[in-house]
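Next comes just one chain, in structure tokens: the form predicted on its own.
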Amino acid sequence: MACAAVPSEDGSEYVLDGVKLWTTNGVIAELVVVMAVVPSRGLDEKGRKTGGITAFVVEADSAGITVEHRNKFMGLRGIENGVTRFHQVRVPAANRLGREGQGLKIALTTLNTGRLSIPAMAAGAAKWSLKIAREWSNARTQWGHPVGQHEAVGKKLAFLAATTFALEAVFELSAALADAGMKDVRIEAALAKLWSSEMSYKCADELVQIRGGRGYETAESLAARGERAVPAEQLLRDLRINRIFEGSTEIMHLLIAREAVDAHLAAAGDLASTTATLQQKGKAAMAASGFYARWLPQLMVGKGLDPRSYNEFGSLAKHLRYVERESRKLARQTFYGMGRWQGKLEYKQAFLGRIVDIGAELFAIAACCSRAEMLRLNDPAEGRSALKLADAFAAQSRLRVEALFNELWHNTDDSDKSLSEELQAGDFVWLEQGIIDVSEGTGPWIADATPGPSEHENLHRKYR
């Protein structure tokens, strides 16, 4: 947090500084919300602290406001973004939002709903990928037969149409959820923006690999070569954003994992601790074994055993089995992670990814199961349809649960993390002979950063 907000003597305005970057449409907007950090002064009149990231309505056209440029990006290429600079502001005590130090929890009020948006875009995406797939492999024909007659186009065809009903059963279930409203959807909300970001994407490679040629070329070029101008490639590049943006699937991973960890960390207490006495764990090791004594039964057996359970769902009640199973499954999985790496699991953010990623896919097979009895119930055509597209969804998506359990105790993560500390410490800059660096300007990699020649730039100057 750059800008700084200090209040005046007289408490009836307060002086913003600093720069934002990124400033989604900051530099068209006639008014923002800008959040800054207000110096610490004590307490006040309530005994309530003051100071910390505050919220301000600030009138874009007021004095010290500057644009200072519009960024431009591989994708999202309609919407305006720059960096905005704040000096000496002036901004009004009454067009401050909420009291000091609320600004952060006013921001991350609006995270659930930017989180649901990317869903929905998604599905949206999805939808419109299947279609212009569909048709094309109608349309093309290749050896005699139309491309999507062939096993190769054909598998991709079925991953678009069981994921793209999945994506908008994910967003419905979870949209319903923050409609209904659950005081916390906190964790539904990230676990949707996580898979559906990840899944959208793999749709629109999809299509532009089915589009073949025709998907790498623009929608202008196609239009002026007589064709119909379809923008795959400009799907492709839209979609990477949300991979990124509204918390980054890292962020996203540790972020849901750290709610599953949590319960872990409680329990384990001094157990987790890397700088507890014996004597200290020793007396965790003992409250912890109540906790897991309760605790670990209860994921050994449940309803996924029983071959009768769901069957209000017919055909779909074995995969509602089968999340059941594997949820607890994933506890167990978690509980053992605790027990081999104790208060460091935190940091084993791999392991932890693919935690998270099992359950986004069994989150998926559940939205996919209730959205098909939804519409079965609703409309008897239509839900025979919509049975065949989660079971189907279902089917690929126990694959992947499948490869991420194995991959949970089965990888290269130890290897890999010492390569790429061997990286990051120049053992490889031979790599990266014989190249042409075509960065323009000699400015640092972060602005704020202080710039510096290093061994590996030092090494470009000479074969330059």
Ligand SMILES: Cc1cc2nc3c(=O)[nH]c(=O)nc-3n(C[C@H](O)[C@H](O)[C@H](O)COP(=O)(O)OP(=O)(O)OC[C@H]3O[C@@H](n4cnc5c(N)ncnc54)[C@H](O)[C@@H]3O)c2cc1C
The other form holds:
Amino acid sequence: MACAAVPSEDGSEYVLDGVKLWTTNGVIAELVVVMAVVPSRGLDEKGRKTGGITAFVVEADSAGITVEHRNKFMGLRGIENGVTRFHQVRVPAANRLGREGQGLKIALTTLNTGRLSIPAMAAGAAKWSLKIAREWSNARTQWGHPVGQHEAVGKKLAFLAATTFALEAVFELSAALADAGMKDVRIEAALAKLWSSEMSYKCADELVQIRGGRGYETAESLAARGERAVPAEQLLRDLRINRIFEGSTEIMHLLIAREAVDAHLAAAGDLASTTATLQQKGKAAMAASGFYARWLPQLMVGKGLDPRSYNEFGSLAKHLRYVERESRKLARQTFYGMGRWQGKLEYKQAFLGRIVDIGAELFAIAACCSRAEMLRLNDPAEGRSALKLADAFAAQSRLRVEALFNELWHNTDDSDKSLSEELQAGDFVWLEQGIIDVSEGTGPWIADATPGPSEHENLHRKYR
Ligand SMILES: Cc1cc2nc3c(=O)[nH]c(=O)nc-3n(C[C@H](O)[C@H](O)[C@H](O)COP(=O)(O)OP(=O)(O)OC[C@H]3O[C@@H](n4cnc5c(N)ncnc54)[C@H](O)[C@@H]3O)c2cc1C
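Hand over the structure of the form predicted together with this ligand; the form predicted on its own is what we had up.
The next block holds the full complex; its first chain is the one shown before.
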């Protein structure tokens, strides 16, 4: 957070200084919401803390705002995203959103529902991938058969169909929870964003593969030589960013894992601390044993063990029982991880990433069963077809879940850590020899973003 907002003496306005990178729509927006750090001035007249990260609504044509550059990307070529500089920009105090210090909360709360736009795009992208893949697989004949009839391609089609159904189910469920006013959709929105961005990218990748050379060719080039203008490579490029922005996959893993682990850290108290004395640990162990004496038995038995449970879901009941059983297993494995690494668990990112990925798959299976049942109730014919897709998805997803559970304890995490440390220390620089680094000498890794007047063009004025 490199932007600062300093209040004027009479408190009627703030002066903004700083540079913001990657401001989506910043190039053309008339109003921008800016988060900036206000310096602390102790307590206000009501005894509340002043200062901290604060949100402001700022008119983009205010004096001192320069859009210096329009960024260009691998995909999303239509996006108006730039570098926006604020130099001594005067913002009326009335334009502050909430109180001083509430900016981060406002930003993160907005992200919860904002993140759901990605699962929506992901579901749409998968539907289009499925359509093109199906039509093309019938149209293209190789070795005497339409390519879809070759098993290698057929399996991709089955993955696309099942995953598209699941992507829509996950999105619809998460969005319905948000629309229903569920107070805290943090976990659902985060899981939906994480899982959808990864799976829709896989769908687009499979589409490119099924299209063969034409998958790699641009729509413009295809059209220029008289073929249907299918922008499969564009879809892949456009979807790639979803794994990075609105919370990268790595950060989403940590954010979601923290929700699971925090309960344990709170229960364990000093037991998980690396600095606590033996006496403190002993005391904490007594307190934790009370918590776990109640908590652990709940994880041993549950509805998933009863073969009659969830029978209202017909043949999908077995998948819901599986979700229930594996959810308890997931909680137990998290607990074992806690026992093994204690307070250091938060640094076991690979372990936590797998825990979260299992949770996301289980969430997707449950969403599929629920959506298939809803569709059946609305239209029995469509319901039968949906049931087939939900069943297929659950079967595919269960294989991923099993593999992830296995990898929790059988993996190369320790040797990878050591290899990565040696790599970063420069031990394998010899391996990089024999190439030309085209980026070498072209500039610093990160540009200087020191506040000050702009020396660049104001793209914002140019656009308007
Ligand atoms: C097209 C586009 C539009 C954007 N629009 C906006 C916008 O409108 N507003 C806005 O504020 N931002 C915007 N961004 C910025 C975007 O949100 C960030 O790029 C994104 O959050 C990742 O941050 P970073 O680039 O600084 O990556 P870095 O933080 O530099 O991360 C580099 C790598 O390290 C990983 N990593 C980082 N920290 C950890 C950690 N603690 N543990 C494990 N792994 C870690 C990351 O996942 C990533 O793989 C946009 C970016 C792009 C490309």
